[in-house]
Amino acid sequence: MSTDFATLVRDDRVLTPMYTDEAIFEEEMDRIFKSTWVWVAHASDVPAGNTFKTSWVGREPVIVTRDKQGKIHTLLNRCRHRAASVCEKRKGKASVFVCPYHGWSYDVDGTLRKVPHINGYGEGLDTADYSLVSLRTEEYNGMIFATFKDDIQPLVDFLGPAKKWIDLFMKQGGGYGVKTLGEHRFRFPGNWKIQLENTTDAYHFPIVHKTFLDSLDPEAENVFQVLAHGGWVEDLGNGHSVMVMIPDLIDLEENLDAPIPQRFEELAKELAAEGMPDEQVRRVVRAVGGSGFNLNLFPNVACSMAFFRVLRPIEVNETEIMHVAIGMDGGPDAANRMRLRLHEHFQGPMGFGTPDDAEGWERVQRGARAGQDLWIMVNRGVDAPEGVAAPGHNAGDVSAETGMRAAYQMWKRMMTA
């Protein structure tokens, strides 16, 4: 029996089978993850010619490469002979990918370079017909996306108003470029949309993350009282949304004359002792703490305050999460060390944030086993503070579920197209 996807999503609620129905999940892999732009890497993951990183588009393994001319490619990680993967490393440098099964070799742009004992194909094998499958790939401000759809709108149009927020997020380079510093992955027994919702959910923060708040000094604890600073959640179109928790940290190049927070005073002294001018010290120190917002880019990546969070659907009730620490490309070592320590404090495997979030997501999936005819409510929210959102954008207060509603309307649009 076919599913009427339109009936699963209303303006302020979605039906429970959205989390639990295997048939719906399988359709999502085709209608969403193979039909839109999906984040695959950051430009710093492939910093030079002949560098690569393995990644995923939905459940399909890919290799993101940069060739000698600087062009970025996204290639299906599957030999065209008998389907073996041609690369198993997370990232690195290579001028050729060689299938370990029968030795077919490919250039970093996917071109089939050599077939051992090719005379065994009798009348010949046209190697031009057997390149690795290449996906359409585009980049915006270091964010690399790929898609199976050759006729899809350009990436810049898909991102739309989210581009402004990507640009603001990248200012945490502190005057330097932004680069990835490392990543860690974990899986939770729950549907991918549960995590998608979480990125713009400030409502849970003071409850789920009380232990994190208790671990901070009083000044930092006040900064992270996210329901108290006049923030908002804004629908950016195409399923994207932004949750502004700390309005004073939207633009990291503003307010450089503000007092340096207590937790960054030692870093500021260290940078000054190294001869860095005062204005640059302030710029770097302000950037170290990250931005004051979470940007959710449908369907699989978030620019979350000071790191990238990437989701990968595994099964209807299993999702892999990758947290990517970011830092200053060419910036001071002391600043990047501080960024890593801050990342570990909240997002690290033993941090105060990730374990608590993951337990919440798991319990949502567990509870969703009951009451398949019940609605999951995403109706919370009052009006956003006046004048903060872009004209014409739907927006609510910082605890509003505006971002979830935006994502589910995009889900409905794609699943019923």
Contents of the next structure:
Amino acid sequence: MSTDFATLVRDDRVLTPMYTDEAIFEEEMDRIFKSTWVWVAHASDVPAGNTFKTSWVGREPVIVTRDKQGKIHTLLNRCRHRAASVCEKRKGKASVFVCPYHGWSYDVDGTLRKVPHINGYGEGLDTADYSLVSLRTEEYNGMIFATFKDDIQPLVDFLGPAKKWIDLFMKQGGGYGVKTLGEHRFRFPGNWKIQLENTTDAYHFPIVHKTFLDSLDPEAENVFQVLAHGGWVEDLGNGHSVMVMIPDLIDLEENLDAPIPQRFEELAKELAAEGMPDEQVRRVVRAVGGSGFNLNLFPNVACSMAFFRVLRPIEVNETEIMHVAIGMDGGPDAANRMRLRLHEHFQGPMGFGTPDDAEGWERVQRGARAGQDLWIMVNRGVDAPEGVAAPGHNAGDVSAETGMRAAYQMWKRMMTA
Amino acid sequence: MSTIAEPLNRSEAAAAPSLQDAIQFVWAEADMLDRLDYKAWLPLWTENGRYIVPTERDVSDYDDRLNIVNDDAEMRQARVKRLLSGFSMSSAPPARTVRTVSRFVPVAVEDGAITLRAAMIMVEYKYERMRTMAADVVYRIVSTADGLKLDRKIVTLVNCDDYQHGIGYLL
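Take the protein just shown as the form predicted alone and give its structure as the form predicted in complex with the partner chain.
To see the whole picture, the full complex is given below, headed by that same chain.
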């Protein structure tokens, strides 16, 4: 590989082949997706012993499992015999994974349990050598990440200051804990970094999502005027960033005395009618509305206002996105139903927001066929409001491209390591 | 399993739409959608009608699941407004579509209503690219003083639990 990756990324711009060059993409899969912590699941996807979910680390299919002791494993989804996938379900329960081809069976921790007609190997097969490949797996506040690297820093250090924002985000559990409720999947014909940028791009919101804003009641429309509330974008290190759009909705356990917004009045009445105390009604209702920020975690997941946004690179010009709906684990049905309807309103292949995002990203990829020598500009931004960002953190105003610059500096660091 | 042979409860079906009328209604609706005649589409619905595009197959209670679409009258209205506004880049213009609906199976005939199951095959075109989509569609069509109305339409894409691309039009 002859590309000098450092020349593709400057402090305030990146070169167009970042979106279009297949050779760069191949290197990214190795130097980034096989070299850092990649989000694979939420803890509620594997809620009990012997449950699993299939997922991806970069381009490699994995099974995330929880064993009977509660330990989580991330296993490459390929039989150690002749490579057949051992699981093709999205999620479910299983105490064993049996390869459909020759019947090799594996425990949920990956241990090879049984090989049919093993005497055909004579003395030559030590089953201990043929466990499913198990990746290093760590969890922070329900977010499960895996990595191919045994020697990189622990997950908590990798997340660093992002941990605080994960904790704030999980307050959407409303005291019940967060649970995934379903997911929208969609692909767009464009490079994965276009999506990565978008989660930290408030600038596009009033333009691209005008029709979403027009579909809200005036009060909610005002809340979603994301450029108007004195928000900011803050570099959290390691390519992570947070974009605060609605500062009033940073901490969902604060301001519980505030009037209940119009669009939640009916829900509040319903919960009160079920006998829920007023303070808890307020807490649940506030949680239902979601957080006022997007936390972008390099390279593949975001805690985005009220859902998880997970990206998976397919090819240099094809990316799959998953919008995971979340709700309250064991929380009131009415509240979770409202979460689902709110998610459907904006998200997914026919939501009032997502198709326009996807179209915009596709247009970026189409445009990037022109001018390989031109720069993608990520130089936007003025100072963040005084005193909002943590001391020492680089920060800009809410529409600043600070988060994109942070991600690209991490990209550069990893690609030139 | 022979679904066609399922006995229909004809005793209560006095005022139910005929199969032929229901099929013609479905074809007219499909034609409307391909022509983006969404303003004419809205009054096709009953007041409590539900338009659903699920993310899972074999679901009984859509309200407790995540769907791609789960629209009541208010959301349909808002959706049509959005699609026709000219401000949504995925629908201004949307992909062109050509769809056919066939393989009709009457599932139930009740007082004043018929429920059909059908196959929809659709091709969309945008930006040098054609995509084929297929769906099992359930229609519940009721007779009213105003003529036939759509009371329920559930469009279960053959790959509903897998990835889609952005869809800037109505299914």
